[in-house]
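Single chain ahead, by itself, as structure tokens, in the form predicted on its own.
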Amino acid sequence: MSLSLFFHLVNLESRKLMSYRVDFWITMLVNLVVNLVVLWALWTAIFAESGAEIVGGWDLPGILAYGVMVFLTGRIVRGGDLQMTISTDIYDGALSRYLLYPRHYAITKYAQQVGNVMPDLFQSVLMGLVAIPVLGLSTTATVTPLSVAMVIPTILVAHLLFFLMSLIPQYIAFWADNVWSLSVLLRFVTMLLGGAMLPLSLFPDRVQEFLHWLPFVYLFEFPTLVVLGKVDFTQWCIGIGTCLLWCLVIGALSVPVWRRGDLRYTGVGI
């Protein structure tokens, strides 16, 4: 695929995202003040019964910060509305169509999903830049050009990263009549292995060092931290690589179960 063609489909799929501009943005508001709520609530409780002032390494503004910016970066890595597109298409039998495009068909679905989330990215940027100076948690965010310029790259690497992840339960279809409880387990293993449910900072010291082995951290707590600066070049350099090369090797996994796949596809739908 050229790409004038992926970007053209990028510049399709967010046109479509924005066609309702009032509840994108009321929809946003919405779920930030909710998570906010929540995260205040919960952890005002748990500082206060413990009496103390650091858990986990963290202090309240800052676990707070964290938790407001990984909401903020996890709804974009996560790849907004179409996580089920691949199977839907595979079921409803309009896999046909594309199997025609003289294009990759995950390629395709790619672009789409990048086009879904450019609009999430916009916004995403604008809240967390209003986000930390209006609650007080500037003392825990180092915000510095670098730090800026890490942010978007490192966003969309995961997101990509997540999106392969997500090929293979969906690749399943082929053989499965529901692969919606996979994508569902996929869903809740990641959030809470990748740090998008608490710091991985909170899990014991064995379970952290297995965790940082495993590409769950490159999806949600890597992500996090560099947009709160607490990642260096040196170390963000390091993290990105790390992150393609498993975006390589999940990537490469997947392209075996789509042969199969295609072979068994009928067209028909289900």
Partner chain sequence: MTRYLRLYLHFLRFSFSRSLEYRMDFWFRIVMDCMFYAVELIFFTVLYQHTDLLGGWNYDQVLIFVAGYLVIDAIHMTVFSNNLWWLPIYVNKGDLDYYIVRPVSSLFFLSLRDFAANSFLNLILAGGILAWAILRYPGELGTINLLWFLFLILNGNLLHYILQMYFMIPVFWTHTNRGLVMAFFSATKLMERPDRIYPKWTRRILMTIFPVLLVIALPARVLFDGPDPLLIAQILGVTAIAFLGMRAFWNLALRNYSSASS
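Could I see the form predicted together with its partner chain next, after the form predicted on its own?
Next comes a single chain, given without company.
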């Protein structure tokens, strides 16, 4: 697929989402307020009631900064979540149209998912501008121009990984009547094991070691640590490399599922 076609699809998809402006602003406002309130209340209570100054390697402003950043970067990464996009195409027969296109279906869908990210990206930048000054400075985390520059490719790769992870549950729609539950299941697993709900440094040591062998850490925790300046250049290169390797593995796993499903597919609604 040529780059101009790819960006044309990105543009179309993001304009479609931005056209629902009321939805766009309501979702953003409520999300920001609720997340800030819960985050602040929860961690303030934990630090006050435990009497500790450092929890899991974080001070209170540091863990609040983690919470805000994982929420903001996570929104962009989760933009790669296909939700019900592919399964709906399979059930409605809309897949037939894509099969006629001279480009692979997954690449077309990826371009559309990147388009989906644009409103989230815009919202995340706006929310960050509001939230970061509110939360104050930390001794355990610092956002610098370099860390911001490093986080951009990190988020792009994490987004691709999430997209590839959500392909297989969607392809199951070739066999199953409803895969909504699988999509939600993936979200639960990635949120907990990827560090979106809690920094992984709060888990017991052995569990942490195990979690770092899984791909989920590259979805949420790794980009957040990068933006908070907790990852040096060498660790960053290794992290990006490992994440790309996971993309290859998971992408390769999805190929036979697609091929078998494609053979099984019968187009309806043409």
